[in-house]
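One chain comes next, on its own, written out as structure tokens in the form predicted alone.
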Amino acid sequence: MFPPKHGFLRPLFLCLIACATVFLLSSCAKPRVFHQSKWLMGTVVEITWIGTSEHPNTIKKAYHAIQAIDALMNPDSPGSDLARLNARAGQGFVTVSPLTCTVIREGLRIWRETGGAFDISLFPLTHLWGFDTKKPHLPPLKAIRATLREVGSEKITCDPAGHRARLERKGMGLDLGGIAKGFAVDRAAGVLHSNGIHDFIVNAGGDLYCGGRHIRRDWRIGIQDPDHPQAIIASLPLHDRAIATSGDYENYFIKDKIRYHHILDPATGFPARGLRSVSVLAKRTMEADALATALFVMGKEKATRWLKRHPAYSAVLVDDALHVFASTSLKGLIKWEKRFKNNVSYF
């Protein structure tokens, strides 16, 4: 299954609630707001638009596009393409979906660019650890070493003219959930184009998607406070644009008052260290999903320096003291919630 990986990004719906009983009471030809959500890749999915009419059809084709993600790329549902490509490690080529290779191929893409802090080999390290079970635990130092001799995407292949995917060594095993959750959203978002419904967001446990307008002004979103999972730190206006979140709040144990979180970091085979929580903005949800995990693991330092370097993405980075770091590009968009106004560093 798909664990639960990111932080929630809080849609602002109180102004779409007040608008919702305005439009019970009138004309139903009038834009008004409707929403559906469902378990689906481990997390509630949401979708919610503005339009007309419900349309059934379409929701259900987007609900069927993620289904079909996950059906693909869950690692412990038996017959999937994950499954299969982790239980033939070291035995060969296994054909895999045109979809599964088109993730694949992004998440080695991603790898490369981030010098290897997000890496889709990870799934004997998280397995190592449990954070794939509900028991979560500290392995030995040990186990970890030897574990992370079977890491690496440097041992992945994808032949996308074949359809076809290797993992080099026994032992080895893929994790997308770092980066299919996105795809998933973006898959649904392009059914939802596609069928007429341009005014909508689809998120998926905090990787989310926002095509057009809320009516007449942008979506509005919140960045949820890692110490306060009902609270958020910010929020800030998005329109055909995507956010993901990745932080250490949502699974997690804490062992002698060490807190240990799911997002490990592939060099040491230990959870990354420094950041609470990391908000990144990009055109694609796969990208912002797979990028909140990568600068995540980079650290402050090296994020900030990377996303320098990258102006297509902007972010917000929040570290263990709670000081928060974003993107120049976001300053006079952003609204900061009293408690960290004054405490905001823009790079």
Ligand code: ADP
Second form
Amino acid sequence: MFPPKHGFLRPLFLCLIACATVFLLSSCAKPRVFHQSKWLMGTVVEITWIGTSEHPNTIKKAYHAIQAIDALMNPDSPGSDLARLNARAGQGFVTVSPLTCTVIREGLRIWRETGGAFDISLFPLTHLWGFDTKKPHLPPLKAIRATLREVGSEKITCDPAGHRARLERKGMGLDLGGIAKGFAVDRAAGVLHSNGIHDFIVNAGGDLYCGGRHIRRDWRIGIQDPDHPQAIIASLPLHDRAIATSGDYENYFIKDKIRYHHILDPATGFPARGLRSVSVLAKRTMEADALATALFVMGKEKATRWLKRHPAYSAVLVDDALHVFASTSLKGLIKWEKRFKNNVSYF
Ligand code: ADP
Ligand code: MG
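Given the form predicted alone above, I would also like to look at the protein as it appears in the form predicted together with the ligand.
And the full complex, kicking off with our chain again.
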């Protein structure tokens, strides 16, 4: 078949050929890796996805979902649910978004399940240490003790039907810094799924969800070396699963050769000791995020015992001596870096 040489049929014919070529090219287009990153919730949020086109609107919506969580749950953002709740501590119920209620209720559940190691009522304490600012510092012991009296998740009420929450005592405050990022990642993952993108990673500063697979293989995720955060101690394949890490290298200061970091033990009011990092694998990023913080606070012995009783989660713990402890379920999956190979015990 040749294009007609003259007349109105010729442009029509050429147009048809062009359309067919575009159609054929797009239907044969090979899947590629796309990537975007934005600074949100105090960290870099990267979205990586596999597809044949960029899906700009879907990616925009996924980032909007994260921004919406930040706007509700950032205590420093005037008018946010958290700012209003903290300002009205001791003055009755405050109306909050159902999303905020979901995170508060999940925070309370994890507080109960971890014997209080994870505690969303820690705001007065993180504020006293200045970990919510750029200038953290060592507070006087007396002030730490006094502030601990304002802490305790038993003094939080969240009414699921009414979407209202209440902090019982004046001086109390909520800090969702150990859980909200994970929830935001799950919300973005939900947007990608419901818009037809199934192979992706949403990574909010190391708290991440891997949907589906990379091209022809699972996604591979590295676990940071707490001493050299640019390097990794190991990598592992992930498929429709979340991983989150809490480490003492994220936000800290050193005074008299002691490292003071932002993961606080609600029992002492001081940074939790014994571990350098905890990575948790879970179905949802919100759970992985909060549990990484909780298990860090528990320390190696309690954390490994807890994990044995909760086989739905797996974890990798690195202690002060850079010894690594990993769930048996990860045996054979994790590829350890040379330096760590002989330094791993499974539990
Ligand atoms: P990152 O935010 O660096 O990923 P985490 O997920 O471990 O690290 O969260 C640490 C944040 O959680 C702190 O900055 C603080 O806001 C809050 N936090 C600190 N200690 C606790 C705790 N014991 N329970 C709940 N939240 C905590
Ligand atoms: Mg966390």
